[in-house]
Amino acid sequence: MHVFVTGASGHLGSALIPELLDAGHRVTGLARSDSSAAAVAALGAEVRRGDLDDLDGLRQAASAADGVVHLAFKHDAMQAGSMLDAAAADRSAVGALGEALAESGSGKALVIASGTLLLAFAGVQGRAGTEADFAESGPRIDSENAVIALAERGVRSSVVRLPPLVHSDLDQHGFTSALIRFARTAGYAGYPGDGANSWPAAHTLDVVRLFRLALEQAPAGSRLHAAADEGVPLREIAEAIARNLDLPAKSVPAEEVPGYFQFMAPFIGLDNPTSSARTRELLGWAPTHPGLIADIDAGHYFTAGSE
């Protein structure tokens, strides 16, 4: 299969390309800069220059491929407080990719990344979120729903909801790295309230295997969960960070949450336990790599190159 990948040089893309190539697929990766292009080429993929705003280019690349994995997102805009702008750009990109695949009428695959935290924003509380849970509309939710709807137009579409904590030695800018950075800056590892709210997590290599399985096998209109750890309490995460940095772990007072957690402040207190039972049954996905706490304790997040 010829696969077009957006976000090809990023955290997940840099692991997905080898996963796809090892499985015998041909890969073309989107690159918006010379450095990204060099990284994609070094991984063994073909390079297509462009970005998420180049909708005609996205359509052309999707039309030329047998399947698309859409990983790119304007994370810099999100972290700068422009979540709505980032989500709108994502919705436009998904629309361009989906339209091109639907017009081919050949059952091509489209897999996009979404997030399990959307379930908490949508009001799923007091239980683990499941693949059957969804919301009618909202930032990023609109992209997810548009992809599911493409099943009615002959596209073998699926959504992989990522846990907020995708961890490994490839993670340089994710939420785990951010929590460690906040702790270094503040001189203590913080958690919101009593730290009992929990977040799901998964190792990068387990996540990209799920993307490959979705690309190859997922039925049209599938929602999938890449949750290996169903829910890790925020206090346990802070304690793991604290012992590796030789710092105390403590609750962050409510009035200090915005300053401590910065761009994560609006959602750090959400409870987001997430089940992946249906995903495992449907695709035979079985995570094999270390869980979040074990991976934090492995030490790679705390080496000089990770600071």
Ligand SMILES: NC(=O)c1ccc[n+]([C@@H]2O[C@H](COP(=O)([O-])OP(=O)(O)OC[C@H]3O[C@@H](n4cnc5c(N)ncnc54)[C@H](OP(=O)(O)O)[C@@H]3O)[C@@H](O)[C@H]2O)c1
Given for the second form:
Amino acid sequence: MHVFVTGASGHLGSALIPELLDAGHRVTGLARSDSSAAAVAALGAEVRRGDLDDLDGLRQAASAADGVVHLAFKHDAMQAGSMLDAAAADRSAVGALGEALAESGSGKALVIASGTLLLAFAGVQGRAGTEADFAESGPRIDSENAVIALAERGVRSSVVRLPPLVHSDLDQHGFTSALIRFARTAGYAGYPGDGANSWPAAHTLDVVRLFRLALEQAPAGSRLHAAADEGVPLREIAEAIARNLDLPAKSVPAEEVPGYFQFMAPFIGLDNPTSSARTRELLGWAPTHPGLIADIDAGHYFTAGSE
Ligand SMILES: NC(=O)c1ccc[n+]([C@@H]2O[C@H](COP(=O)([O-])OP(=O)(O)OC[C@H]3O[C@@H](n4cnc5c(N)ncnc54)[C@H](OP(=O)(O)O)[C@@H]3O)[C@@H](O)[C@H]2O)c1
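Since the one above is the form predicted alone, can you give the form predicted in complex with the named molecule too?
Now the complete complex, all chains and molecules, led by this one.
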């Protein structure tokens, strides 16, 4: 299959390209800068220069492909406080990609990334979120729902909801790295409240295998969960970081949560256990790489260059 990948130079994109090439697919990756283009080419993919805001360019690239994996997201805008702008740009990009695929042939695949934390924001509480859970509208949720709706227009569409903690030695700037940075800064590894709230996690290489399986096999309109660990308590994460940094682990006083957790403060207290039972059954996805705590204890997050 000829696959167009947005976000090809990112954490997940740069792991997905070899996963797709090894499976015999041809890959064209979107790149917005010379350095990103060089990184994508070095992985063996063809390069298409362009920006997420160039909707005509996205339409052309999608029309020329048999399938699209959409991973690009304006994290720079999000971290500068413009989550709504980033989500709106994502919704426009998804619309352009989806239109092109719907017009240019039946059964073409579109797989996009979303996040399991959306379920916690949407009020799924007191149980593990499932693939059947969804919200009516909201930032990023609108992209999810638009992609699911494309199933009615002949697109083999699917959404992969990612855990907030996608970890591995390929992860340079994800939430695991941020939690380690916060601990170094404060001199202790903190958790919110009693630290009993839990988050799902998955290894980068297990995640990109799920993207490939979704691209190849997911039935139209599938919501999928890339949760390898269903839920790791925030206290256990802090304790793992603490033992690797030789620091204490303790609860962050409520009034210090915004200062300690910085951009993660608005959601650090959410409980987000997430089931991937339906995904595993549907696609035969079986994570094989280390879980979050084992991967933290493997030490690669703490070597020089990872700091
Ligand atoms: N990794 C996680 O833990 C996680 C968790 C939940 C959800 N997700 C979602 O999964 C997707 C992939 O995440 P990731 O970790 O791979 O992200 P990442 O490492 O930050 O990569 C983002 C990619 O998007 C590209 N990009 C950003 N703005 C762009 C623009 N205006 N035009 C074109 N390309 C642009 C970047 O290009 P440059 O290289 O040029 O900057 C990069 O290739 C995202 O939707 C993310 O929100 C990830």
